[in-house]
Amino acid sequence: MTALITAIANLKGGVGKSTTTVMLADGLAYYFGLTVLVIDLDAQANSSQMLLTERGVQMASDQGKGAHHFLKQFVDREPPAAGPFIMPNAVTLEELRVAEEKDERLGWVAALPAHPQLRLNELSLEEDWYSNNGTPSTLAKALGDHMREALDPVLPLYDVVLLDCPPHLSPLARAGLSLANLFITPTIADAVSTWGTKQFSQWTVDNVSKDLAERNFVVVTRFRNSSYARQVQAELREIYLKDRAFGPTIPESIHVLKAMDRAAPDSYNTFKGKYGGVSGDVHRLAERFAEFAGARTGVSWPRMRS
């Protein structure tokens, strides 16, 4: 069986995508046991620095992986493969590490990461396409072709792969969305957050997917408990988004903070040690995303953990 594509997007900035991306690959990791790839291609790296640190994604990128590496394969022409830019171990959770020794995986997370050098390497590509005529429509297409031709071979490895898209619509951007199976669009309960998904739910159904609705998975993030807050919410579930799924709302709090701040890329530390207070909320977005995968596409993945 090949790995279930999803998409975290969204237009608007600062709404809570990596930080969604590394709970639920965490969460579908730890309770249900599964290998998840996170594939940042946000060159601000926020994931990848989430998962590896910041001297990790340096490392990684040393080491000839990542995304702009990955990007400079298809600048080269050379044959599509994503295995070799791919950090195989990305995981930041005691309980993971410890079944892996024992030869006893039980969910595992791997990434291949983002680097800021993924935006000049970018748009060094956008200037010498767009010279020999192309547009960003035929880089999209073409972008979007190899990354799936690359990806092919290692999506047996895995069950989830997470896209961290950017907050825009660059070819790259776009490439990544033509490969999605489900979408998760995070966004916060203000009217800016709205608009911004809003505009990025139309335009997703105008050139990706005619039937977003049935494979779009909302999480309103950094919520904040107040009047204004609960109306918002309220007004995206029964007026702007009511044909879509929802997922847990997730509080503002400074766990959600401190659990994203690894110390080193050789620290790892227990699920309820990372996620202090917002445990429950990393079990209930793993939870209802895998019950709308599995009602979207026939999935099941039992419990592992409790």
Second form
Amino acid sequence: MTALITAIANLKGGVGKSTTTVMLADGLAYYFGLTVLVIDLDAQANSSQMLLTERGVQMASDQGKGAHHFLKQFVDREPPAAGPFIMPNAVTLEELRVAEEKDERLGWVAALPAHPQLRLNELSLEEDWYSNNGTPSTLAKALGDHMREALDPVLPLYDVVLLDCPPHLSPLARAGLSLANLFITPTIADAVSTWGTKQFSQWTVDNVSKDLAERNFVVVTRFRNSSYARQVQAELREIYLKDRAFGPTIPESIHVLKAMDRAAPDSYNTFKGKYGGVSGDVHRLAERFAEFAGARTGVSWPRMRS
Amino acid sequence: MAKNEKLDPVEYLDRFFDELRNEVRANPELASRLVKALGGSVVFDSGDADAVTNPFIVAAEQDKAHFYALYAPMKVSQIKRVLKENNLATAVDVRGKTANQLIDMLYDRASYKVSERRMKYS
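How about the form predicted together with its partner chain, since we already have the form predicted alone?
So here's everything in the complex, that chain up top.
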């Protein structure tokens, strides 16, 4: 068995990529007992902060963990290896922690976190690469090859790898997209997000995956139930992205915001306590994605909890 | 309205301050904001403090002794509510903790949050 690599990506910022990543990681670990690795490729480090807290992100960096250190490995032409940069424990759910304590692991979350230094390292790499006649495409290809080789030994340890991509086509994001088996596109039901989603979709078809429609799972997030939002969502589903699979619509909710603000690196919460009024949405997100992944790739993930 | 009444300035001010006094008594949040705007330090009855104080601001602006003086009179259930409502702890985190342990947790986590939000990444 090897992990299913899924990129969570959209050119538009603020559409819930990191939130969707964390919700899905928790949902797949909790309901299906999967071991999930979250790789944060976005220098804003939002999913890393949600899983580890800000202090945890800095502590990880101080310990040599994180995507910026991984990028340095590439720059320094060291042998590809992702393992040393992974935080093996990024679990926030009490049920998963307790099960592990009893030697009965029922789902787990690990993270290769990002850090704001990542963008500076990328800029430095881009300057060097382009000044030596390299192009964005050759850099993305070289990084993709490095990442593939680096991940190869660790993929059997995980069921799913979630790549949280930044809202722009950074070299590392392009490399990550080139490795993905499936693509999740979070979007918001408004005009500018629809525009960004269409642009991203077209770019991905042209440059990464001609069969994107087959491998794309769209999630409308931060949904405010108004006639305007319903109309835009209907357009997305019926016109622009009618050949895609849609996940559940995630409502705009204070529960989501609070769930993403971990109190401290040693703070845990029950699934119901963490997600409160959106527990059902996280459940449906995991369930629908599991069905989608099963239909597209043949993986079969039995439910561990009701 | 008062413009048709013939009151001297002191009576106008008395009426104004009476209204203000009544509102301050009934509304501890307003009282807190007013006293703070005047540069004072607010002391609450234990029943009011949990509804009004923001532990992040207290941790950022006051020393540890003031922090403990503010929260120590509260009941365990009130401290737990402050921790949970400010996303500083979950129900799991506070389970079985004593009042002192909860205040320690409140101070440590509020201080950490403030320092990490002020932190420059390196």
